[in-house]
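Take a look at this single chain in structure tokens; it is the form predicted on its own.
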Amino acid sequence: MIPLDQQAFERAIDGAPSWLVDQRRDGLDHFEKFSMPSEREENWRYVELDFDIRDLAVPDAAGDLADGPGLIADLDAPVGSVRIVDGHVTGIEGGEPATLITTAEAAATLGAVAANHLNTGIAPDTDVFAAAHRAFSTGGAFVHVPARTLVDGPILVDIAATAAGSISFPQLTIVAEQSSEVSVLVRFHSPNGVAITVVPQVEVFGGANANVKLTTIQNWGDETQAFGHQRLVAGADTQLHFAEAGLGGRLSRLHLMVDLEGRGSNAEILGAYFGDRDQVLDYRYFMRHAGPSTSSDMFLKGAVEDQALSVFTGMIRIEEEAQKTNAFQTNRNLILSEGAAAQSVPNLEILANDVRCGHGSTVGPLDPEQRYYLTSRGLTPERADRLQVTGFFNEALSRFPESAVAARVAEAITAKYVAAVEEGRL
């Protein structure tokens, strides 16, 4: 294990080209200036951290991974796969006709493609975790899809953490050139009962008229705390589809930034999350419309039970140049136990005058009228409530880019709810 100091920085820059060394040095400068976030800060509202990142250390090698691919196993016709364990790439297979390589290989061989995209999506001044990732990350995957290339099948990315008391910085960068199409499926996971911190970073760049689909399954172990950053950037007429299933983690945070820069670009952002016991699921979503005639639809559904907490703060910003924009933001939450809570704070910042924009937010229990109707048709109250929970999530899951994954996520959500009922927690 290597502390987050000069030694970890030297390891991160070992063999790197000069431009990447400069990036990492910038990250280190920011890291040394940052203090740990506090819930007094608007972007960390509702969540109080009880640790200091500087007390953690990075693993010097990948640990043993007993857990298999889980919810992404046996998918039809994957074209490539990569596994990242404790911040170290342990295997890459296939990917053709896309280029699927490590970030180190991309920095060494892809020239301007790597220099113009790698580590450019998430700024090191975002927070202390983004700064630490920029300074200390050593392992990740780079997906490059050439112009006018169709990747016929998903690329699977398995990101795991295993080492107790560690912090790791896995990375995924996706560059889809003009008129290309690709679907990438990511699973995040770690063992239960092991205290681990993970700071994953995902960057997606869609060229003009590209179609990029990204599906992530967050299935961290019950003692893992994760602080993820993702940024999606769209060129002219680019289609971005992002879906996230939030299932695990003691504290799992996703800071998502979407930039619709090109004229006519579009983003569909979907989410389904379920928290139980004392989980905290923390979502901070930022949608920026910069190009004219752009559109976005942000649609998330979540449920919490026991003493779990979910947080959603969403911001849609429409720049002055982004006339004729359509943007909508919806977050709906079920509260299944008296001790559970959900915070939902949608926001709009509109600088243009020719737009259609709206948001909606709800927090509440299961519908007693629906329960009455279903029980009047012969269902038990338990079965009626279970059917309500299943139906609640279906509206979001039915729009996930990978339908097979959506079905398995639905099963996992139902299993969490049924377990709580059978154990007398509901």
The other form holds:
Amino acid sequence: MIPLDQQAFERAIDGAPSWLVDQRRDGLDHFEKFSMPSEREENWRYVELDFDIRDLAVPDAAGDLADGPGLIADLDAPVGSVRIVDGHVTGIEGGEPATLITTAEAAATLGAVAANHLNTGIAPDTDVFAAAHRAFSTGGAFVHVPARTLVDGPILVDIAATAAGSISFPQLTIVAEQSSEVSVLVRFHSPNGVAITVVPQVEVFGGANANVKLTTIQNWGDETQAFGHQRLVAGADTQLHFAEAGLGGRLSRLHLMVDLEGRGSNAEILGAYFGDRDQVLDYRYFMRHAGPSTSSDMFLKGAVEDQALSVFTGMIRIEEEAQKTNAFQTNRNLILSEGAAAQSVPNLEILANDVRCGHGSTVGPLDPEQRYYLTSRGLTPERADRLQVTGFFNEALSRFPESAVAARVAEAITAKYVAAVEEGRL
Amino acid sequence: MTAPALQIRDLHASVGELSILNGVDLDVPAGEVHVLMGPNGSGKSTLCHVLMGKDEYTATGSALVNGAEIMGLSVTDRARAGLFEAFQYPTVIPGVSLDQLTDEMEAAADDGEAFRARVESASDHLGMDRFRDRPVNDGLSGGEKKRSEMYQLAVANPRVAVLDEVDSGLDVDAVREVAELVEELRSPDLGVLLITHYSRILRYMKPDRIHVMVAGKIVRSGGPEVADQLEDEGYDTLRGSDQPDQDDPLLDLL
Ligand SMILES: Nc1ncnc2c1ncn2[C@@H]1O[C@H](COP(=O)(O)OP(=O)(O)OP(=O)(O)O)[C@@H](O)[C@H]1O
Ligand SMILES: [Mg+2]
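Could I have the structure of this protein in the form predicted in complex with its partner chain, to go alongside the form predicted on its own above?
The complete assembly is shown below, putting the previous chain first.
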């Protein structure tokens, strides 16, 4: 393992073109200046970090993956797939008619397509994790969908981490050119019981009139902490869909920035998360409307039980030029046991005057009226509550872009709920 | 006379300090359809909920379904004892389709094939096909909700059905449909207590008895003529009088 210093940096720039070396150097400069975030910072409220990133080290190579097939690995006919383990690409195949290659290969062969997009979505001054990613990432996958190209079926991106005490920086960049269509499934996972830190970075650039679907299943092991950054950028009339299922992790944070730059672009952002035991699921979502006639809908549903904590802060910012914009955000949380907590903080910042905006945020227990109605139909209270939980999540999952994945997420959430009941935590 | 499907004795119920039911006695024999009328706020829905076991009410007294005491049982066990409540205000179950609900009811009911057959025939009969994929009571019109309640009733196949204003908010055709459905469901195994504000529905069905509740008590019981009287005179003559109508043979028994 290599500590986060000059040596790790040298490895990250090995063979990189000069623009990428410059990018990484910029990252290293920021990394050296940053301290660990504190709960006093607005973006880090509610969650206290108990470690120093400088105590962690990057794995020399990909570790062995003992983990089974998991939630999406056996889905029908992906057109391409890639596996990234401990920050190293261990397998990559298919993808046609899109180009699916490693970040390093993209940097070396795709010229401007790589230089204009790679690492441009996440600024190294965002926080220490973004800076570290920029400085030390050994890469990941790059998906390039040429103009007017329709990719028929999902591309699977399997991102894993294995090494105890390690930190890794997996990366995914999707460039969907004008009028193209692609659907990408990302699965994050790691073994239970191993202390691992992961800092994923995902960037999506949708060209004019492109349609991009990104579905993420976060299923980290129970001692993994993840600090993800993700940016989605839309051109004119671009359709962006992002859905995340938050299942695993000891602490899983996702900092999402969506930029609706082009006129008439649209983003649908969905989420379903279930925190059990002492899990912390932390979502910081920023939706920026820059183009006129843009629309966005954020819709996240979550549940927490035992000592779990969830955080959703949702910021919608509508720039002055973004007239005729529609922007909505909904975050609903079920508190299944007394010790669990959900923070739900919607925010609006509206600089334009001709817009329609709305937000709804709720945090509360299961509805006793629903339980009454369902038990009056002969269901036991346990089945009634389970059905209520299923329905609660179904409202989000039924809108997920990949329905086969949504069905598995529904099963996984039900399994977490049932385990909580059977283990006497509810 | 056969044992009543539903037999209520001296039923009292309150919420906090507010006493809502003040000694209800009522018999609904199997095979019969009884109607319960009464002014707003008199306690009709409360009676339904107290029978079903809703936990916000403190209740005393007795209620037998097919001869078995249900007071003190859980809501689930009352349903399993054969009681069904069609709700005046059916609860929305977000994200749960009617099919999912009836699947769960089937698993709970333990009469597999017969249950399936009822689902299919009731669905056909009530034209429920286009609602079965939709979330329970979510975004349904008032009439559609009542239809869904009647569908669940037909599927559940209870021994006692209390139908709380299943005719409210329905257009004339739908009222007739509901009335006819109640008549179709009439069987020697089922007692029905139908709550309504409108004698309109009585044009299409033949209730065996009509009861009037005022201030949490049955103040009048009789044949179909009771409804006509109410239509003419309103509840005023019954309000404030705790004296049962001396001509009423059933009340003599109480
Ligand atoms: N949970 C409760 N908490 C407080 N008051 C209640 C509760 N349930 C019923 N009540 C009161 O008890 C009285 C009877 O209510 P109920 O709903 O049973 O009347 P109803 O006869 O069904 O009226 P309607 O014809 O309008 O449906 C009303 O005054 C009502 O406000
Ligand atoms: Mg009522």
